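Taking the form predicted alone, here's one chain by itself in structure tokens.
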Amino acid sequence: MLLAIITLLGYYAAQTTEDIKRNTENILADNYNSVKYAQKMFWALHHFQVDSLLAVATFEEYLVLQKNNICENTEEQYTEKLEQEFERYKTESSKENLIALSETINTLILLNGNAIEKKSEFATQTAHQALKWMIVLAVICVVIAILMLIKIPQILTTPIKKLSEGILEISNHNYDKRLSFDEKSEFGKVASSFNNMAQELAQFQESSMAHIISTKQYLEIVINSIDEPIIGLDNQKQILFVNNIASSILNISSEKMIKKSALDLSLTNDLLRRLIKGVDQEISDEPLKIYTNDKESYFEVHYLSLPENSGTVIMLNNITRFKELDNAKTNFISVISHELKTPIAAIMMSLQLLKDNRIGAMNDEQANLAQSISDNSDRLLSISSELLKMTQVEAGVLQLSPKITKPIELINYAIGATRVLADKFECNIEVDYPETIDKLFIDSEKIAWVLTNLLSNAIHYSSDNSRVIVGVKQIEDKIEIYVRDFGKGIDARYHKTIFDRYFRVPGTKVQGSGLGLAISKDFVEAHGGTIRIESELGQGSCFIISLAKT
């Protein structure tokens, strides 16, 4: 900044000394004004005889403007002189008066040139040497300031220098530096504060170490106190703490995994890098089965990011015993679906028997008993059917049997299977099929089947003689087989969670157990397929299959 004002000031100087310069030759404009106005006197002189009122107008014109113009010495004397011969000329124009103006005006054009030259000289060698003079010492200041520049700095950062040296070890945790600096120069005062605050620092550090050390202990106790796995890492990946729990399910020691890299020891342990993978990429939901005290066990992981982004606590819900109970309900409904269809069959049976009229006549009250009683067992044993497949999805047994079919097959089964339902509800069935469409290779009978319960469902939730649309159509390499209805429609709500098992719409009339399209969910997706709904109040629905073509 001194460096830069100097060199300013520098400038000024210089500026200001070429304005003096121009100032000064402004002065001399003077002396040029009178040799104009004498050479304009002069040729009003030589034009006396061709114009003389002309001639004389201009002669008194420039004449008043000289008097008023006087610049040198001698120079009024000159004028009265020229003034006067002018009268005179003016009362006798003779020849030798008019020789007497020229020389008097020759007289006034040479007395301001010499005048002009003379200033002109003058001015310009005081201008060049205020000059020169101002530009030697705007050097000389330049000189200075740059000395000051590179001395002063070392003697301020120094100090300064030692300071952030002293602040970076205790940052360092390192309270034993202590700083000298002369206690009367300016960093005295702040060196003794230094020096106090690392004291202060040391003693707080001796006495609170018992304190953090005892705390510490605490915390592991209550870590491995508790029965779940945890395992805390930072943000780099490096374990801080891990449970006993957590040690004995991943079979490490915590000596050998405390302060070490997770992503190192991930490279030998499957579980470990099955855990770590989670902390920064989202992965399924499906419980963790891990085989820890010589049984299969299932877990639930979850993250837990500290604040800051500092690290991730990574916690393990063991699940195992909701797991078994879920499984002995999937074995319970299983047995019991299939025991069922026994006495069922045996109920349907009977009743056939009941409806021969070689065994006599049935009245209408015993006929419309004996149908609804052949309606329920219709509709328990299609309970019983779903509950059997739900059953197998559950138990990871459903089994598939793939081969090339072609759309149009799977819609005439389920056509044909739903004709009788279609008759009584008066529903016109539409197919909407392309004439050039590619084949599948899936198991035709298990998406038969969902294409059979779409159907059913669409033809149930339509009004009387209404129309159902089955169609398909191919989207690059994807193939939709969609069921569309013109009914109520289900509202936006339910469209993620009318897939989820026993899940029936709010306020639905029709009779079922809400596995239907749970069921058909997981048969689709099994073939690596979606299903979704489409759907609007009062706009009817639209059920889509999507499956890989062959």
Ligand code: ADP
Given for the second form:
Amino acid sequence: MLLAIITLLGYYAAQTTEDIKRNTENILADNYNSVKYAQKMFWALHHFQVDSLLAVATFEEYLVLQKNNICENTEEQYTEKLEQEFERYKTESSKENLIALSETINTLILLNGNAIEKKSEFATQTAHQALKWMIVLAVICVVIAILMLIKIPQILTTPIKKLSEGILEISNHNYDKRLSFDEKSEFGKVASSFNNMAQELAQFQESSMAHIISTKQYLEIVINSIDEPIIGLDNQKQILFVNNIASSILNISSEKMIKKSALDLSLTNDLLRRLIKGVDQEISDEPLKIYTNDKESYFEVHYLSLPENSGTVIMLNNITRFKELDNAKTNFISVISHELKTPIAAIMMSLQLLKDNRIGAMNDEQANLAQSISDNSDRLLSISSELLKMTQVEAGVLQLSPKITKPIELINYAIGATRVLADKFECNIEVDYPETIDKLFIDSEKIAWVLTNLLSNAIHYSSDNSRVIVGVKQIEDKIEIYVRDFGKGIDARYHKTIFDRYFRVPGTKVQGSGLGLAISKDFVEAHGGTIRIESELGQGSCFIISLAKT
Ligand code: ADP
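Since the structure above is the form predicted alone, I would like to see how the form predicted in complex with this ligand looks, so please show that one next.
Next comes the full complex, this chain leading.
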């Protein structure tokens, strides 16, 4: 439309300019020439008296030109009249004829002058009118351009805005969003493509939703069919899933737990609180004792951290059966080791009697056999007493009778108890005892047993003629009693397992049960103390007991 108006405006401007040009040319070509010829003829009349021949020639020349330049209505009539009057003047050059001639020339000049004026006025009028129309058309153009300037972006942006709103809805998973634009417009096509896409996404969502639901149901069946308790938490400790057995030991229905904060629920549930505690912090790996179905059950708790910190799965492993078997084993060992003591004591008593010369002298071979029986009986007694101690610890019936004890009393006891052994291996036992040292509040019998065991190990696992140092140090409020030997030492890779029950360093030739250090650890820890090892292969070992001073 704007193009049409501008074309019209251009055409009109060209047409008007052409009109003005033509009018101006007319003025110049016709009327102006007539005036010019008339003036020349006028000049010729005035030179008639001076040079009549030149004057006549000039007059006739311009008269001919004038005759061919008739452009006004009455101009031809006056030109003819002029010709006639000139002919008359040529024959009779009177004053009257000259005046008549001059008047006719003047009339011609006036006629053309008026015409010039009229045409010039017309040209001016045409120019004015053209200017007016051009201004009107220019204003219309400007108004249209402004309207388009305002409207066109609106026309363009409104659908784009609607489209971007639609895309936003889709990105927010609102697949019901549809767009409607004029079907024929370009945006109509975009809208129909958008609507198709939204519809397909909605269908996809429905199908994937159905898939997710069926997968969820399947997982629920799997989790519920596992006969060990499982609880799934997200990273905010909200319960995501819990199987039937877990809800039964927690005594809360799964409906009351799913999507609930485990922290909130744990406020009224001790077991859940205990389980949640282990999600963030290290807790003891002691089995969990739970009273369900009128009996005690034991569970090992495992925490499975999910990738990218997305949550934790708490899995409980029912070890009640193993615990029962372990208890049966402990009972059995306890009974056996206890029952063994009497026959061993009887054997030892009989040996004493056998060694008595009053019964009869033994030959050397018999004496050696008797000694071997005595040594093995000692070993049997020590093993059975170690086993008994172990079963006491395991059964949790370890009773402490603490009393204030000087550390030197323990050392003296241990040295006394291992004197025979030390003499046998020609081991030199040194004592490192500071002048002042605080006392301990301990079951001296138990700690003395620990020290004896350490000293006995130090002698056993060192070569003959070696030295062993038994010492005490006071470090702030702790008293450390150590036994250092310079024997073969213990490889660092066994330092962690050395205190485990029945553990013996592979390749150990000296006979033993692997229980001494385990019992020592239990005894020391029962006092709230610690026992640790510092050892290097080939450099000897140092076992350190740390106990609180009184
Ligand atoms: P046992 O001495 O009856 O085997 P222990 O629990 O006292 O049981 O010791 C466990 C193991 O540790 C021993 O079998 C031995 O291999 C190692 N061990 C203990 N004390 C020492 C020591 N002082 N030097 C080297 N090895 C040692």
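Just so we're clear, the structure is a prediction, and the values are computed from it rather than from any experiment. Numbering follows the first chain given and starts at 1. By rigid core we mean the largest C-alpha set that fits within 1.5 Å across both forms.
A displacement of less than 2 angstroms separates the C-alpha positions of Asp438 between the two forms, with the rigid core held in common. A movement of the C-alpha atom of Glu409 falling short of 2 angstroms is seen between the two forms when the two forms are aligned on their rigid core.
Relative to the superposed core, Tyr482 undergoes a C-alpha shift smaller than 2 Å between the two forms.
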